[in-house]
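Only one chain is shown below, in structure tokens, and it's the form predicted alone.
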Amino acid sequence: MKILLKNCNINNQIQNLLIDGEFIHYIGKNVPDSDNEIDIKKLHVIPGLIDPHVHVRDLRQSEKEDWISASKAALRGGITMVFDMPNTRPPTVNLEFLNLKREKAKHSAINYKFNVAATSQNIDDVIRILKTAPSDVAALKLFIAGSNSNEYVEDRTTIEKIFEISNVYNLPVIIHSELQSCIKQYEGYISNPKISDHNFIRNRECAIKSTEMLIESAKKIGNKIYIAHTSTAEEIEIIKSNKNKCRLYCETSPHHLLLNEDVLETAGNFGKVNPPLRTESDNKRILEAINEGTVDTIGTDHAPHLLTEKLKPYIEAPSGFPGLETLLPLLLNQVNNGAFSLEKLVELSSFNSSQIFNLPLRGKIKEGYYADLTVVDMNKQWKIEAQKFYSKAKYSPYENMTGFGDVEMTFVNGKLKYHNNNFFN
């Protein structure tokens, strides 16, 4: 099947794009023969987004999200590939549980890979998985602190052992960087905690100390590390000063860029997330870090929970909220507001991830590359209403936010999968 996308705005040039099967066959001014034509009407066409940080849930948490609902949410958000995080039930800690997840993921309408958890208890299991040279494993995932009951590792000897495995198999380690012992210390200072205390309890000091330690170990071992959802200005400075000294990459999330703890006055537990929402000055430094190149990627940390769970008292409510559907509209609105360019958005959301995680023929609009494409209308107005989410998680700290720039179509491996709130097989 050959599909011709006519009148595409690609890198600010109006061009035609021919899809042949799964791949981009032609880009240019000519009008090649095709089986079907779609007029893009001069809308921007960008590479499909790659999200390295997604909690799909499913398995024993399918009531929170499954691959069908997550796929729809991703397609609505212009995302064509996700990496699923391992702190599921059961967790992705061995080959048996990875294979269970592989079966569930067959229901996905988008491209996917898995992040495998590394802990002090499963080193042999990790090696067993990696010895099979799995093409569907993107990275190892390491938690330095607990987040919704996962296993965490704080012992530096174990961390460096995991880093050594990462180096042998040339897989990045994605790291949740907060020291659990530090969090425990700050928990002891608050007798009746509430949501407004979250940033204090999971204190910025805990993230800063953890990131410093991890970078020192990465310098020693030489492996590739990827600091997930970077949230503080201090961490940005540490990462910036060490980028040329080790194989170090920095992810931030849209909420650590755009939201801060002030929103908790109205959002309450809907804004409870780990690491916490920080301060306005952190938002500003993260934006500067995006434009100077210190931040490499933006991952949603899509972490759906039941609304009933989020409505529990602070101490009982789980951390995290959905992000697949809001990521691209929020970022396009930032482009419209002049925060950064559309080209920078593409780097953050697609190209850099393709390079860091070795995803050949993805992350660019180029002849011979996979036709993972997102068509966006920079002038389309939106309002975030969580009840309309395709995700099963019907809540958001962005509720009622408005802006401009939204997804019109999403193509995955050459197939039109989403167009204006309609989904296709």
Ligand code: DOR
Contents of the next structure:
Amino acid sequence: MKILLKNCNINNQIQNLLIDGEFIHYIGKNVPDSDNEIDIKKLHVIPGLIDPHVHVRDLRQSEKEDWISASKAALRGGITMVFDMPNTRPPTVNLEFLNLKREKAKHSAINYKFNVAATSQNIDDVIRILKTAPSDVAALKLFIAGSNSNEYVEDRTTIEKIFEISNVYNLPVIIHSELQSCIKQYEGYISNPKISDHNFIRNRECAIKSTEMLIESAKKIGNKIYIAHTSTAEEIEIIKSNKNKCRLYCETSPHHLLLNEDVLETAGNFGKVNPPLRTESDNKRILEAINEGTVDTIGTDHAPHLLTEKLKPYIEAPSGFPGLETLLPLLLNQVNNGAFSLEKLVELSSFNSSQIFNLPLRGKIKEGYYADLTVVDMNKQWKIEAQKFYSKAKYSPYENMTGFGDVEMTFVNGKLKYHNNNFFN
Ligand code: DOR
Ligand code: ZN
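Next block, the form predicted in complex with the ligand, ref. the form predicted alone:
The next block holds the full complex; its first chain is the one shown before.
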């Protein structure tokens, strides 16, 4: 099957793009023969987004999200590949549980990979998985503090053992970088905590100390480390000054770029997330870090929970909120506002991940590459109304926010899967 996408704006040039099967066969001014034509009407076509940080859930938490609802949310958000996080029930800690997850993921409408948890308890299981050279495992995931799971590793020897494995199997370690013992200490200072205390309790000091420690170990071992959802200006400085001294990559989240603790007054627990929303000056430093190249990627940290859980008192409400559907509209709006270029958006949201996580033939619009494509309309106005989310989690700290720039179509492996709120198989 050959599909011709006519009049695509690719890197500011109007070109035709021929899809043949799963791949991009031709890009240029010619009009090659095809079975089907779609007029893209000079809209921008960018590589489908690759999101390394998604909590798809499913298994025993399918009431929160499953592969079908997560796929729809991703497609609506122009995301064509996700890496599923391991803090599920059961967690992705051994081959048996990974296989359960593989069964569920067969329902996915988008490309996917898994991040496997590394803890002090499962080193042998991780090695057993990696020895099978699984092409569907993207990275190891290490939690230095508990977050929607009690599994965390603070012990330096264990962390370095995990780094050794990462080195041997040449797989990055994605790290949730907050120190559990430090959080515990700050918890002790507050007797009746409220949402406005979240940023104090999971204190920036805990994230900073953890990131410093991890970088020291990465220098020693030499493996690739990827600091997930970087939230503080101090960590940005530490990462910036160490990027040329070890194999260090930095992810931020849309909410650490665009929101800060001020939004909690209206959003309440809908804005409860780990690491917490910080301050306006952190937002500013993260934006600079994007433009100077210290931040490599943006991952949504899509973390759906039940509305009833999020409405519980602060202390009982789980952290995290959905992000697949809001990421690209929010970022396109930033492009429209001049915060960064569309080229930078592509680097952050697909190209850099394809390089860090070794995803051949993805992350670029190029002949011979997979036709994972997102068509965006820079002028389309949007308003975030969580009731309309395809995710099962229908709430958002961005509720009622408006902006310009939205997703029109999403192609996965050469197939049109989404067009303006319609889904296709
Ligand atoms: O806020 C968060 N929620 N941060 C995490 O690290 C985990 C996530 C979840 O799984 O809900
Ligand atoms: Zn996460």
